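As a starting point, one isolated chain is supplied in structure tokens, in the form predicted alone.
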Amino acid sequence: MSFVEKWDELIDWDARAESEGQFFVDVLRARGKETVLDVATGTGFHSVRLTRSGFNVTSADGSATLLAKAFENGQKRGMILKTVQADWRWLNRDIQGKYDAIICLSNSFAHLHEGKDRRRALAEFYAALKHDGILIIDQRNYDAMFDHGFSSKHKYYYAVDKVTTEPEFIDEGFARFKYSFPDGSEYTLNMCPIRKNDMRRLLSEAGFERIRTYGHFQETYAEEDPDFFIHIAEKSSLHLVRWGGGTTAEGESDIREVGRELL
């Protein structure tokens, strides 16, 4: 709990939106979306500023504590927001119906350290969209870490200059992150890094394909300058048998029965 309430010290919701602009209603609007699911919803920055703009939002998170600080944020803003607790590798199971665009942000995704449970959440993502859905899926800039080193603008994402966020280890399989605060409090997270084309294989692998990739809300940037890169993911015109009716053709896999399998 005392970390959910720092969250959004770390955060700062207002630098963080002029930092963010309108890209993602832009991007939900320009494709027509209106039902997401928010499934990494943490304190609720995102789920509050896509209600505000007329989205009809689902907000989900594996954590009550988050979903509850999330609720808090809302209501202080004037909203009631829609909570789930979900476990990502049973998403299906915990939601209602199908939606337009599911958000994934803040990094949430690098919270799962096993291959089968990336593939397997990926594939409830996929299963939980509409015929037509996209997935916007973000990470840290791993690559540039393992290539060139740790370094942080803090221009786009942790905007709070007075908030350290550093890896205190990383390696090609784990990273321990450590955020320090201005009272001397110090927390530690451990994730699991990914690499940008690492990523967009294991959502091609997933079903999905026109994968656009944003550095720094920019479709074109250098490698090694972005601190997040953004992946915007459409789901793919094939039908397929147990999820969403159609048939395979020869020699195609359901991507969902191989999570199950690998579960």
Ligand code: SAM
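C-alpha atoms forming the largest set that superposes within 1.5 Å between two forms make up the rigid core. Positions refer to the first chain, counted from 1. Just so it is clear, the structure is predicted and the values come from calculations on it, not from any experiment. Compared with the form predicted together with S-adenosylmethionine (SAM):
In this overlay on the rigid core, Val25 has a C-alpha that sits less than 2 Å away from its partner position between these two forms.
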The other form holds:
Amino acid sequence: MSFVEKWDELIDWDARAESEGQFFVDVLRARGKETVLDVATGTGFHSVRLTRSGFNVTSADGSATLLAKAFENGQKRGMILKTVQADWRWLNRDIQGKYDAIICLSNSFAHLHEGKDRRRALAEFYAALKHDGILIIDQRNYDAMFDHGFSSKHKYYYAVDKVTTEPEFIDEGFARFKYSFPDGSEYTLNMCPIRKNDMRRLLSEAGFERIRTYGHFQETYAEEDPDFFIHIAEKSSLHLVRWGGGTTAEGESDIREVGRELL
Ligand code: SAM
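Please supply the coordinates for the form predicted together with S-adenosylmethionine (SAM), as a counterpart to the form predicted alone shown previously.
Every chain and every other molecule in the complex is listed next, the one we just looked at coming first.
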């Protein structure tokens, strides 16, 4: 059995959904988003949840095996997921159209090891979004691991308390995590850790105008507390100005709205 199948078998989707709450649904609904591209579909947890909540979801992943698993998981729950095999670095070659939102969840971005691949992937995400689209991307709190040592609160995010996770090795450029399963089997995954502010910088260098970072779904948090950070990166902040209720006199046009038309 592959790591993924084993992991999927152990995750109780209902418990995970409960632990995650309505955060992603609320963020998307509050901004009026409808079309969502899940670029790290994996076994389909978020694709299924968001489809069930009424969003028009496209499920992408670089792995055909995982997409097949996601499709099967969708079918079991009475839905047909729209799947696309696509590598983030060439995303726009394989997907069609532009999306209101992209999600890249469960520390997936740490699978990219090269700085140039990270920049390229973010540029592709940016290009696949509509002008006022948002990217929701999460990451482990590597800052806390570097600065205070490792502690696993995995169960809060994934609702998995049967698997222990510990880094076999970690430094600022590379991390190898060991996953130990109840039947005694062990798997290792290599990741490329990134500090929260480095991720925020990469997002803004990719062109995102406004980035908000939540710690375990909360807007305020002590830096070392959350196991995960979630960044919400807005492609354009112009529409926010308009939502803010700015007024123009009759016959006048707001330069920011003109700018928006040109985007
Ligand atoms: N989001 C899923 C969940 O919450 O259950 C888990 C995703 S898993 C941690 C990471 C996913 O990213 C894997 O399915 C992997 O195939 C995908 N991935 C990693 N690098 C990729 C790349 N360069 N292009 C496309 N997909 C990639």
